[in-house]
Every structure is written in C-alpha cells, then in structure tokens.
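Heads up, the chain below is alone and in the form predicted on its own; it's given as structure tokens.
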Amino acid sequence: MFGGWGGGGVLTLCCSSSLKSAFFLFLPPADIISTVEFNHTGELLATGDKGGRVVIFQREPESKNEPYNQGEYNVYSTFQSHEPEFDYLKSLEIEEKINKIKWLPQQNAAHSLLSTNDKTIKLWKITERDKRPEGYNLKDEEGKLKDLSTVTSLQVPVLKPMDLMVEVTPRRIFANGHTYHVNSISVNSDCETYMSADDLRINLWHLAITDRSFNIVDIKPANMEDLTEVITASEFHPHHCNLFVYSSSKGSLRLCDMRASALCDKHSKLYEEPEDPSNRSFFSEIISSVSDVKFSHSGRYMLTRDYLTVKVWDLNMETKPVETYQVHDYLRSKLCSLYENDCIFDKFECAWNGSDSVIMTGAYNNFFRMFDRNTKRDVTLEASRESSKPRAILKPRRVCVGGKRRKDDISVDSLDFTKKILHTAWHPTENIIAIAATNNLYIFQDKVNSEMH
C-alpha cells in the first residue's frame, strides 16, 4: 500500500459530466487554471483562472442506487471575481488572473472565501436559496408596489419551495494594500484575521476592516539596487495564531512570532540548508528559490518546493531539512535550455495528505509526483486525456534518462514542457486529489475507497 493509495499508487479518475466536458474542449488562455483549493470539509472545491473567474465544485452525496458516483464533483457555482484594471499613476495594466483562493472556516449555513489577483483581495459569501416568499401585502407578484387604496385586507406572507439557487455576493474588497504583486494569502486560525504577501511586504488584515492593514514584514531596502531576495510565499501556522512563515527566492524560510514585535522583520527562526560547493552553478540561486511553503496539519513540519525538490522541515531543526525528495532530478542536465525557454522560473505548488504521511507536487509532461514519508516509496502519475475516462486506473510512469528503456518509459528528451502541473490540492481528510493541468481539472480518488461504496 502506498500511503493509503491502493495498488502501489493506483488511482481512479472520478468525474461528472460537467468535468468530462472540460477534458475535450479547446479553451482560450483565459481558462487556464491558476489556483485550486478544497474547503475545510472537502465538500467544496474552488478553482480560479486567468480570466478572473472562480468555479466552485460540490461533491455529490452518497447514493445507494449509484454507488460508483460517490466522490464525484459537479459545478456548484461560477462567478466573475476580478476584472482587468489599469493603474493610471503607474501606467500599469492589472491582470484579472486569480492568484490564490482561500476558504474561511464555515460559521453558519453560508460559505466564505477570499480571492486575490495581483493587487485586490475580495471576500465572497456563497449562500443557497430554495424558498421564495409569496403573498406580500404591499407588492404584487412582480415585486412592484401596489396602490394602497386597493389593499383591503392583510395576509401573512408564506415561503414557497423553488429550484435551488446559489447566490455569490461580494462582502468586502481589500484594496490598495500592496505596491507589488500579491503572491499568497493565508487565513489565521483565530478566524478573524488573514495576511497577504507580495514580493517585499506582508500585511495583516482584519476580515471586517477594508480600509487599513498592518505591515508585519517589510524587506524592501532603502536602495532598490541593494535588493538581493524577494518573498515568494507565506502561511500562518494552523494552530498558533501568532506564528507564520515566509519563504524567499534564496531558498530560506523565516518563522516569525507576532508576540515578539509589531514588525516581524527580525525572524524567530531561520531555516536554511548550506549549499554544496561542488554543485554550485550559474543556476544554483534560481533553482533554490522556494515556490511554495505549507505547514503540516499537525503544525510540526513545513513542506517546501523548489525547482527540483520538495523538502520537509522540522520546526525544531533549522540547520537542514529532515527529508528531501527529488521531483525531477533528470532535468539537472537540461537547466540551460529550461532557462532559455523560461521554464526554470515556473512556480510549482506542493500539498500534504490529511494525515501528513504523503506529499504531492507537480512536474512537466502533465506528470505529478507522490512521496510516502513512511515507506520512502514514490510514484510518478500522469493526468492526461488518454486516461480521462471515468473510473480509469492511473498507471505509474517512468522517465528514462539513458540506456535501456522499458515499454512504457518516456525519454527525458520527449517531455513536453508546455504541459505542466503547477497547482494541486488534497482533500483535508480523504484520499481525493485535484490536479490542474493547464485548462483541465482532474479529480482522482483512491481505488480502495471507491470500491468500498
């Protein structure tokens, strides 16, 4: 068993008719998925795209009549989150692309999420309505006011059933907080505040206050010519509301404690791995840049992704990671061509499973990698149209560097670098994963689980 995945990493594709249609449509660049995020229960899955749209999928309830439909996700709601804007002071066009989506813990029947583009963060409320009021005294059926002289009796309005309607309304707009492009947002465990990070600053916001935020990290030098690194990602600790971490383009992690001071420029802990002089090259600094950082659900570990590896750090050990996994080390000899086509600057995300025992991240050729921390086994899987039939079983793939090739091996020279999996998400409690492959969304689930229902 591979960390709970059946058959050494065997996965099945679960998709609804809504999702299937996405596999075979040619979609414009605006439909390229730019972020994927499950909510805290895993019942809802949100995706954002380069066109500024947010699509929310809802998991189908279990059905005794259709046991094989358990786990499928159908489109629940679609809305336009951001529009293209223009900064007239800087003569700069602001893209509508959704950089990040974060769900807020559910407090009542409604759901809430934060979405952000490069500059503006918005809080959205998602509600359901399946009843409508009828029998108003002062309004007619069309909602227009009646002539009061025609009202001769009073009646009690009643609620009548109607087709389910999902309403998405903007609750807050947090603007003008960032000079540079927002790369990450993270909701605090206190459920009252969240932080947003750009290349040089991190701001702390209150969810109820839109006109001001508190700057908690500022690494901008007095002279921009002295700039040596930028902030690449940040996240709050899952349990301690005073702790957060941010990563840098130099490959380091800084853990900050907001109890120490209002401005957290001085970190509490610095996590950095010494560079091996023998591996030093022109590309060393580029490939060491951390593109994503995620706390484990337990809060004990941090998961980071750089260009070639994923690393697990123990919060109690700053000198080196406790685990390092090679994602696609076979690309080390191709860094020059990857630099020329700008692929070396791709920002891959990473994810934990619900028990923190398996980690996942994307690669090229629509491959994604999974690593079992307990058995140290790993598997390469492919999200492709060829395997996009419902209930199809994913077979492990292998990249061949040289020498003899097996039947299903793929040569490193045959990899398609335009097909890349940058964005992935894992269901918080179950073995269900969401993979964004350019403009296609794939949802896979554990074969063992699907056969149990």
The other form holds:
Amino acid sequence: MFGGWGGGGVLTLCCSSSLKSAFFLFLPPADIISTVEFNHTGELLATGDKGGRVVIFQREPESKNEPYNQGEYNVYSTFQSHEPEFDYLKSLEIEEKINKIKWLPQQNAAHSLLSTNDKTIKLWKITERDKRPEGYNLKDEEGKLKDLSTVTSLQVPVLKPMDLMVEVTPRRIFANGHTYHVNSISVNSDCETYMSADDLRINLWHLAITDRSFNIVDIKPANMEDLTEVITASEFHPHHCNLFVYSSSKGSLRLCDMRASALCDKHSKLYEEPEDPSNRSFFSEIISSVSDVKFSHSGRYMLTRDYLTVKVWDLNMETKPVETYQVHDYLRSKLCSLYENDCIFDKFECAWNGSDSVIMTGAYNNFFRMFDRNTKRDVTLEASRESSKPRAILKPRRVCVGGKRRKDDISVDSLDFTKKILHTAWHPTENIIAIAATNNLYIFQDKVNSEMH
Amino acid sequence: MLGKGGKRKFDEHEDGLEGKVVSPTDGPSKVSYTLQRQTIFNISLMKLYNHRPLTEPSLQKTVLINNMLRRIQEELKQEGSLRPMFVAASQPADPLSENFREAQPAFSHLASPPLLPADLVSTMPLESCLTPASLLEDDTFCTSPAVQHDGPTKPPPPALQPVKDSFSSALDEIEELCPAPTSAEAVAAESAADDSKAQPSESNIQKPEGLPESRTAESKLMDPLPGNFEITASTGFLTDLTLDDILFADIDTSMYDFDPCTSTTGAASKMAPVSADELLKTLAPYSSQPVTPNQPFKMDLTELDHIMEVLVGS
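With the form predicted on its own in hand, show me what the form predicted together with the partner chain looks like.
Now the full complex is given, and it begins with the chain already shown.
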C-alpha cells in the first residue's frame, strides 16, 4: 500500500486566495500549522495555526474529465478563532496558537467544530448560504426600513439564489476551565459531552453549557515540588462513552472508567512498558514521554507516539505494547544535542488509517513514516514541493546510518531539524493523508493501491 | 606519553570518545560519562532559567528537566558530595579573561540566574537545594527566576554579599587557604606558576590552548561574584573529574585532553543542521573543563582535609 502515494497538492496557508500559486518567499511564522483534523466524513479538513486562525478545506466533487483532480481540497472558509490575550494576574501572555481542533459529528446541515488554544475552548458553527430572501415589505434591499408611506401593496418575500457564502459563527466559549495549558480535547461518542485535558487536570464539559465543567482527573500534588509527571494527551473511547485514556510524561497510559467514580484519579487500567536496561540513558524518561495517544477506529487498540517510537497497545494487555515501530532510531546517539536544542521536546502526533491497518507519524527533515501492521513493511516519505506536484509519485526516502550510502540516501548528519512534521491526519475512510510541514499543508492520496509491491 | 600525545588525542576524538559518550556503562568511559552528565546538568539549568519572557513555560518541559536534574543530583549525592569545593577553591582568576569574554556566551546565561548550588556541601540536605520544583507552583509561575526561590538556597546573583550561613563561613575559610578570586591580577602570576609547577608532565602541555579557555570560563564567573556560591554551583561538575582523578589516579589523563567541541558531546557536535555554531559556542565552556582536573593537585592534601573539616563541621 506504500507504492502509490501521489501528490495531491501543497496548500500554503499564506493567504487563501493565492492557494494555487506554488511559491512564497515570505512566510510569516503565524502561518505555522499547529493542528490538522479531518471531519467524520472526510469531506472537510481543518487546520489551526500559530496565529489563532482556522482554515477549513473542502474536497471538490469528482470530475470526470480530470480523474486525477478528484479529491482535491480547496479552501472553504478561513476565520480567526483565537486572539492573543494577556493574563493580568500572572503577567503572562496567552498565545492565540490553536492547539487542537475537533469536529463534532454532523447533526444537521451545519458543521461544528471545537478549537482550543492554551486556555479557552470555542465551539464554532459553520453554515452555508446560497440563497437570500428578497422582497421584504418593510425593508429595502440594504435592510433599511422603508418609509411607510411608500408601502402600498403587500408582497411575499422570495428566496433568490446567490453566490455560496460560508458563515462561521462562535456558538459557545468555554473559558476559565484550565489553569495549565490545554493539550487535548476529545468529543465523546455520546455527542453531548467533550473533555479537555491540560497538564494536570482533565475536565468534562457539556457542549451546551459553558459556565460549568466537571473535573474528572486531577493529578496535581498538594505540594507542587512533588510534581514529577504531567498529562500529555487524552482521548475518549470511540464507542464506549464512559471510557477515556490519558497519557503521561513518564510514558504510561491510564484508561479510566467514568462509571467507577466521578473523579477518575484512580485509573482502571495502567499500560506501561518496563524500561529496557540496555537503552538506559539520561534521556530515558524524556524520550518515553508520550506525545500523542489515539484509539483505533475499532476501539480495540491504542496508538502512542513517544520521541523515537510509535507503539500499538491492545486494550486487553497492560504489560507491554503489542507492536513497537522505530520512527528514527538513528537519533538515539544524538539525544544530547537534541536535548540542548529542545528538539527532544517536540510533540509528534500519530494517526491510524481508516481500517486500522496502517499507522502514520511524522519525523524530521519533512519526512513522515508509515508502518503497515500486517506486512510489517515501513516507508519513509518526504513532503516537499518537488514531490507534491499533481500525479507525482512519492519516492521512498532512506536515512543512512554510517556505513555505505546509496544514491539518494540522506545521512543522519544532514537532516534538517527545523523541518519537522508534527501534525498529520488520515482521511477517516479513504487513503488520503494531510501532512502539516511548518506552514505548508500537503495532501497525498494513494491512487494505485498496492500495485507496486 | 608526551611524545605521542598528539596522535592519541586524534584517535580518541575519531573513534573512542563518541561511542563512550553514548554508552555510559563502559568501564573506561567513566570520565566521559561524568562529563556528559555535567554537560546535561548545565544545559538543564540553563533551560530552566531561560525561557521567553512573558510566556508561560511548558509545564511538561519544566517537569522533565526537573526530573533530569533530580536524577543527576541523586547520582551525585550517592557518589559523594565533597567535590565542588575543591574546584571552587582551586580556580585561579586569569587576566586573559577579558579577551575571551565574548566567546563564552553560554556562561553569561549561567552566571545571571541564581544557580542551584548543586551538591554543594554535604551538610546541606540535597532536596532542599533542589528548588526548581517551586517553579511549578502556579501562583509563583513567573518569569523572573529570582523570585522563584525560597528555602536555603542562594541569594540572587546581584547580592554580592553571601548570607552569613555555614556556606559563607566555609567559603571564607577556603578563601583564606587559596588565592582569592577577587584579586585577579595579583593571583594570575601565582596561579600560572602553580600551573606549571603542578603539572609539569601532565597532558595540559599537549594542548596548551585549552588552558586559557577553561580558565577564562571560570574566571568569568568569578569576576562579578567573588565568593558567591553560584560559582561553585556552576562549576560543580568539575568535581566529578577531580574525584575521579583522585580515586583513579592510574587513569590515562590524556582522556581529559580532547578537543573542546567533540569532547562533551561527541555525537552532538557532528550534527551539522543543529546549528553547529550555536552548539559550539555553548559547548565550548563545558568542554574546556576537561583540562582543569589536574589543578586540584595544586592544593596540598592537608588543605583539602582542612576544608573537609570545615565543611563537615559547620
């Protein structure tokens, strides 16, 4: 299945009107993409960026003349979700950066999504309008009240077609629920509640109620000097609305059952792998810190990403992961400098494909990795403008570690650590992936599925 | 040893060291292990106190760095905690320092915040030294490092008068025994003489350029803060080496004599894209440390005993 990943196109979030143009020289840092998320049908794709903006892409309907253009995503709507704020009590800036976006299951013609920065979660409603009413009795075309003396007859207003307009309106603002930085939000399968996790606490909210949330996990010690572990990510089970998992900076996963008690400080299951003594180093704890956790679509497995590996856990086995894949093991000898330049704290995310058979995660040098769980094959691909022309087929890349270097191989020493792919998303049913590489969004699709094996 | 020193140095740089740095369990790599540990310790301290002003540091990062410091301190504690004083006492000031000052940006970071006095003195409970956890308290989550400290550690850096506790009295004692770092010029000649006397056949001679560098690094710290404990804290990592020197006197001392940027993080410096320049700059001060371990021999062993008495007794 790794054979035919082809360029779907680069979408640069510089300004939405010039989407199709290929080169930008000046790319302000506010455009750095900080999250990517498909909606439940895959028709829409949302990105959030450092500047607090949300850009929604919509998939174009299939065109018969140009089969290769099928699945092309174009900008649907752009809006400013969060603004920078200042916390006057702490004298600290609250960044506008969008940490996470989650789509709500669609329940009517409108789409809804949650977006969050470090502190505040917002619920947005995205609606389309392609008709407008005309012929009011008391208002003129611009909406101003008519002079009543001119109204002599009664008419029925009619809806006239107009250019499609996408309206985004804030529906709810869930503020003041978090003292620390929100790292995850997750909508429950009951479609009525969602949770938000910060470094030390997880809150449960009702989607319609903004002034109240319930604290379901609190790991803040009485004395902050005793603090050695933080929550790094959290997610609801896709089918059981009472179950959720959260990961920690010590590499463990805790599955909690909200039926057990209102405050889930005591986990139901603890998933933890004993440290491999042969790989012990100063950085053991940091590289074991889980940066992302995702339930499989089936709900049977959990996928976690730590600094060097991605792991698949069976919900029924707590002692060790069922599968461990090395993402970039060649960095193991470079941990000290990666610590010094802070790269070791990068939070790579991970994703399942629609059938839970392939997993994907990012790496450095604009590389991303895919692992086929059945064949155990893996591939390194590169998100670059050269490779993402329409119809171009992505060539697998290889990082060589000492020894012989084949043509096209890249050596570990020449990896660019400023080009990192932290955020990736996989279409819920099809083989379409979205890769965020700093300020570029790459969309690839697998066209010639398994032909090239 | 002297004759082929240059060549051996090259070999180490090329093969031996890199491997050892990453595998701290090897017997002979004890030195590079402690070196790496100290490098990491210093990087960690810098990270804790250097974050963008006005933004809240990531709690996850702070906790992980804190755990790292705790772990290293625990290790140091187990190995014994007398060593820092040797170094502090034996650091000569150097008039050359002016010329090298710009080249040592890393230490300017180190010197400004109130550093933890590491495993400064055995009389002090280590846990109480390790205060950065207070950084985490949400109320005191603040940008100014000076405010974050409570407990027995540290006067803030500008306070040139150390509080009159056991530390300062101990330090006073030491200063009486050793060249006072405040009178840099006066001491320079003396220390230079000391150096040549103390290490006539040691490896320093093989690599004389390393010496001024390391000493400037130290003296830079000492200049603005005479007698302050932060000095001992920031140079504390040398202590591992000095202890090793004493305990493993038969170790080939050329181990210490490697190239500034390849030594501490051999692997690191090979990573070109990680802004090699910056890395080099920041690492230079640490890596220059290996040259100094011989200096403690300047001090008479009875003096050391006396210092120990003072420290333990106070």
